[in-house]
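First, one chain by itself in structure tokens, the form predicted on its own.
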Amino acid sequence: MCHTVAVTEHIDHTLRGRWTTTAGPLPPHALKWLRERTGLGEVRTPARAPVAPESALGDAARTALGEVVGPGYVRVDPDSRLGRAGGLSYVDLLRQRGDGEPAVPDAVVLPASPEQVVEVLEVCVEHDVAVVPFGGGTSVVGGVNALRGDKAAVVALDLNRLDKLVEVDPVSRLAVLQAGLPAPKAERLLAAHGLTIGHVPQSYERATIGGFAATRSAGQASAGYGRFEDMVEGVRLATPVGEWRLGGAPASAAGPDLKQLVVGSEGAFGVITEVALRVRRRPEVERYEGFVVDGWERGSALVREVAQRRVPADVTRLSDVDETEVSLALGGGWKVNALKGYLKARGVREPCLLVLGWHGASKREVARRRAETLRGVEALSLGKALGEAWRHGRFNGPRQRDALMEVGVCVETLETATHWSKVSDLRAAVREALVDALGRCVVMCHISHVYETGASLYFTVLAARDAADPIGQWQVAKAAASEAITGLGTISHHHAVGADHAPYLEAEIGRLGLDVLASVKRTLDPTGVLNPGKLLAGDIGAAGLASPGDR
């Protein structure tokens, strides 16, 4: 079972020299299912590298920049500048792949500390330049695309310097982190002190804490954990108009939390310098099963059920019929026929995978809350193996996303979340939309975030890529199943807006709410630098956005 979540796991994007690994060709088996369920046929990932064009950043701005920055920290080198040429979003990966044209920043700039952050939008405000903050580049909606609207340049503001722990509370059990820290790096240095973050999604190993406040992420283990903002206790913001801090108690009554509009703000009205979070002891013991549920509706209900006696594993992850069927399809080996055999013949006819993951300080404390969350439960127990195949191949997503695309395969993801009684309705409308829109193909679904009142979706799409438009075919399944989504769930539960999802923000929060958030905008970046496009759908002017009664 190795194999097990090799496709249908969140494949969060690769882009070409972001990761240290890849994953080799596909198995022939593979390669045969893929054709029989898609018609696959022989196309293949162009190879053309795309050239970035001439920088239109000034000599003075350039100037400028160097002398906050130091002059060797201001790149306008077309590596550089390709290097942050938008997220990872299977449509981000075509145009780094020789399909169409990416949108190339001017320069890259990369300052040291948050002092600089904000003197770099000082320079960038005096000589009309737009920023877009870069951390790990793991955007799959466009959030980080170097959109310039109306400026006269875009720089991408790339946070790798700012890889900080700045203080540790252990009484408190707070941690003070600068936003360009990767993950991974933060586990590391938090570890040192017996502590954990607990934020651990598809995007771990290249995403930043700031990214992770920007997008209001939420993690695998998000159930025991909570979700990014949840962990947020302080925000260190830089903006045009000066240096914004808030946060300061465990809670609040001193008006509206002011630091919730800033988390999810993806950029838009300031750039994120340090994050102060809410850590963990660190785990003793983890331990993770699989488990086969029959049917789709049994295993959504046993989930509820789970979600709503809080009990809930730390990480309880629910795949449907179809992203078994890949799981299982593509794992091959004689532990995967066994497996087939023996769910047969226990009478499993529509075989549901559900993986569940404990953390706690013992093995006593685990077992506890593993008794707690399986009591009454009717699963198939498959033991630990398929749960730690599972976790130890959580993060193959992105390497075997290339190996999808080099055969030619049309392979993306979105999100949603809606509440228990309209799950099954959103998922039969999200795949219609899909399949309606993309013909023959593979539609895989499945729950990794789980609440009380409700859950996340999550859908991976397979399918013969269209070699004369294979952009235009992917916008066009996801503005239907984005439609779909309107009206039944949030545009989005975790990937945030960016510039794909900003059309869909009227009708989730209204004319009013897009009002608030301009005029907040408009308070922060009088003059629209900061992420053009992105969140707010529509340009900014040099005026800042149009008031209501301009409309």
Second form
2 protein chains.
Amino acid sequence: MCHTVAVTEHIDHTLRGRWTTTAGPLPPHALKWLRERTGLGEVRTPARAPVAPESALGDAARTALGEVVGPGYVRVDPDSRLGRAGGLSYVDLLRQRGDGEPAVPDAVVLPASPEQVVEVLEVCVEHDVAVVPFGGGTSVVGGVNALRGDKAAVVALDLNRLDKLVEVDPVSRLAVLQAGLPAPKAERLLAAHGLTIGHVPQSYERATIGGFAATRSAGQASAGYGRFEDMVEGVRLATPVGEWRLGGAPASAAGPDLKQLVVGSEGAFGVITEVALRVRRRPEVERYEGFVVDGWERGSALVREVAQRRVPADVTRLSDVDETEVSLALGGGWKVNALKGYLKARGVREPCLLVLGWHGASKREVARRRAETLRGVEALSLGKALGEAWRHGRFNGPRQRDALMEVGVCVETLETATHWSKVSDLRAAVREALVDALGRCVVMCHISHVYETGASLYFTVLAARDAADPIGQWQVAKAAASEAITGLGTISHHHAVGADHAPYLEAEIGRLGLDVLASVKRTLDPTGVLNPGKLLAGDIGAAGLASPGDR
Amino acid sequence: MCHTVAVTEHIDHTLRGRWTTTAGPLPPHALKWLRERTGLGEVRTPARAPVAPESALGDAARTALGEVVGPGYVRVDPDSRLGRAGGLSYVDLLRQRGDGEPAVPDAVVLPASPEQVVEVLEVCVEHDVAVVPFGGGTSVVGGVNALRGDKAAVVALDLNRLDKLVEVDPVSRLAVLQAGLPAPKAERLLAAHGLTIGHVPQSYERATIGGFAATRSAGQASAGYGRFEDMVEGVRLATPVGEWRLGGAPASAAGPDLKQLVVGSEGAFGVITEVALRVRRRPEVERYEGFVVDGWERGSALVREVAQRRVPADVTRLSDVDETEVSLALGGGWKVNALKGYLKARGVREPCLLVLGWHGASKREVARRRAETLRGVEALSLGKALGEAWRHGRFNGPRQRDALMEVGVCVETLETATHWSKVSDLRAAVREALVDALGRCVVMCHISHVYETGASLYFTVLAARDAADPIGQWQVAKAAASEAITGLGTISHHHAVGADHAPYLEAEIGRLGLDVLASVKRTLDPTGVLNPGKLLAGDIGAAGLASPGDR
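Structure of the form predicted in complex with another copy of the chain, please, following the form predicted on its own?
After this comes the whole thing, all chains and molecules, with the earlier chain placed first.
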């Protein structure tokens, strides 16, 4: 998977290492287009360096933690702490750029082994310290914000020293990987065995194996490789009451699948330290191709039919008319005018870009799979160049966002999923909610994960930032979109719950669902040190948990 | 799926309706072979009618239940109660045939709607009555035995009046089905929409939709259609603390997948009343074909390779040498001697039968899929007749078992699953344990479910029954097999935990796993009325549950 990607072996968590500082400027034609479409003014909003508050971690706790991981791996310097002050949501970035206060951990603790993680949790329980597991720090839902709940202090538990490929079973196509492994390094280590995970979300360059599991991640090739939870065959979880290991068979009827309770637990039930993954032979050939379909309804019917025939491309990505227009407007490299003329000549009124990608062991296999996918399909091929252009730019979203933020744009994404019969209604409802909340703005949408019964919807929003209350501006829009989603789809297809979606979880899983999650948390984390305020809202996630009878 | 199958629209739960009484006699050549191989004597052990003890259900509880479901649907007659006295394990059947005491419910309660199920549970909590959810009654692990735990009485909650197809969404390929629907009726109702579930376990003729979900069932075509849990998109669960609904999206990252906590909960967390299932277009063409492979290692490597290339046949079933020998010895209809001669002439020393089956929309699609599966595969085709013979007999196992029991045979099956690198070790370990425990016996094994990372192993055992202690004889053998499985594979691939596997669950999911399950049970079933002694061992499943701190 990773041979076309810059391999990030070590994640730089200093402030300098964040994407924010690596963004290039926005090209003039893009800026002009943005101003026309959103009413954006001639502003520059460079980042101001945030300031870390005094660390609240007591000396006794600090010493005890140092005894577990080594004193050099308990860091209280401002740069280390600010580098783990939240994730990469628009609001997180605003806070890190000087709008509002980031939630800064009191220390960063870097254990070197699963055993050390268990010991760190024991120390944190003893010293009343909240623990935020931290891998790539790419959460966009507030999942790694250093909230302390009702604890005396909060530490970021940075897992990046847990970066080993523990075991490979080539016969069973299984690999055991430590949680802190960055995805590109995991792929490099597996490539030496001819294997791949095949999990490539947009966060790929910085994200970790443990983070994928903790958040039920879905990669861009999910139609071919499955979601991350489909790959997890075993987990090793450190909890305040001891270590819990699950796995050992490809499938089981030995009661409920408890792995699926750990996958998606977002650090609230324990710290994932190792994951056993189903892996595959690395593909020899990858082919990406661009197509155009006339109209959203036709496009979504097309990808639905292919998914239901069970011959989807590994990568399947359909943009709506607005996203297609933006791609054409901003993507000067694609000989855009010629393309527009071509589409007009072919009578395409509402062009929707469709990118399909197939992996295989040989050109022949890829050609055969492509033919299967495209049998009877009405889509106009625009050739491999457009597919390759998508592939080369597919991790650039966050970098583009940083450039946009520099010039005063409110820019964020959100996502959901629903069954096919509700896909168009859900897309319309979210669009309407966002436009109502933000006024003059651009709302783009694409389907990038297809299933037999439904699909994901991924929205990107661009508006002129409200300089007076940039955080409030987005929170109103996000709330409106979340309300629109509730009842029609899931509050998250692959971004997880974090702090931002926690208020909407009850509508999705019911009061009993929250009670069940709370009971599991009470069992594994009786004093509530683990990631307070994430997944479960604060009143449930904290210590002094209400018992089911109290509601 | 069901057009080749006798359609069971209503499950007859009277004693007369059980398979036991519909079995034909064993053919003479089979009996002769059995006597040679197992030392079976010239005995006949006809069933003696069991006697139902007095019902312990109090008048107040009976009246209250009658007010919910109608007085005619609270049945205390011996025939109704004996008809729900356990499932279809060898030990259950022995008890029903007069060896040992079956666990007979004090009454059979037949609600007509999901709402009535919730009300029944309220009444049972109020009157201290244990509840055993009962669908097809096909459990082979003691999952429906009427244990009362510490309750005053126990009722079988027969779900067979919940037999509606509630909703079909043909665009999303989703169907909502009530839990008591027998599988053949569910298929008939869906066939009217051109749809199928495609879930065909050996229990198909009698089993219900709710039972499939409660036990994480896997059907014979699991390689093509997935396991039952892969099809479940939503559940409606009646619990003593209210109703819980889950589902609404094809995939989600909104926290842990709680559906996978309900699927496999075996009636211990609640009563599944409705299931939303992913369905597929009914195949127009099905092709089954027999093959022979020389030796188990070669055969298992073959099915592994096909599974890892992701081109498995929908049905994939590899018998070991012993099972193949028995099939040839007992299957007079296949022109067995000619076949044996043919195999000898082809130099096949250790014949292992392989049955593959493909479904598709057309002959062409099936031919194409067959070619994909067989590309580069070294297996000798024996033609379609053998495949069709397997298909026609594929639900006959239980009937054959009844005939065997009549003539004094100890006959039972058990199953597990593990990763490919451990498949042969696990098969050897279980064989050895069974032979050690039973002495002169026949142990057969097949792989019938394949995954990228591993496979199931299904064992059938034949021995001369110990007339003095038939139940003890099997319990010793089962314990030896279960010990052999522990650490190498899962205690159940698709039969579930029930009462029989509960003692082995801790070794598989850990003490924390049991604690988590117990905490979920405490939340949903605080007084422990639901299916005592199943899934969780009695001390955890009953009321007065130990808290995690007590252990």
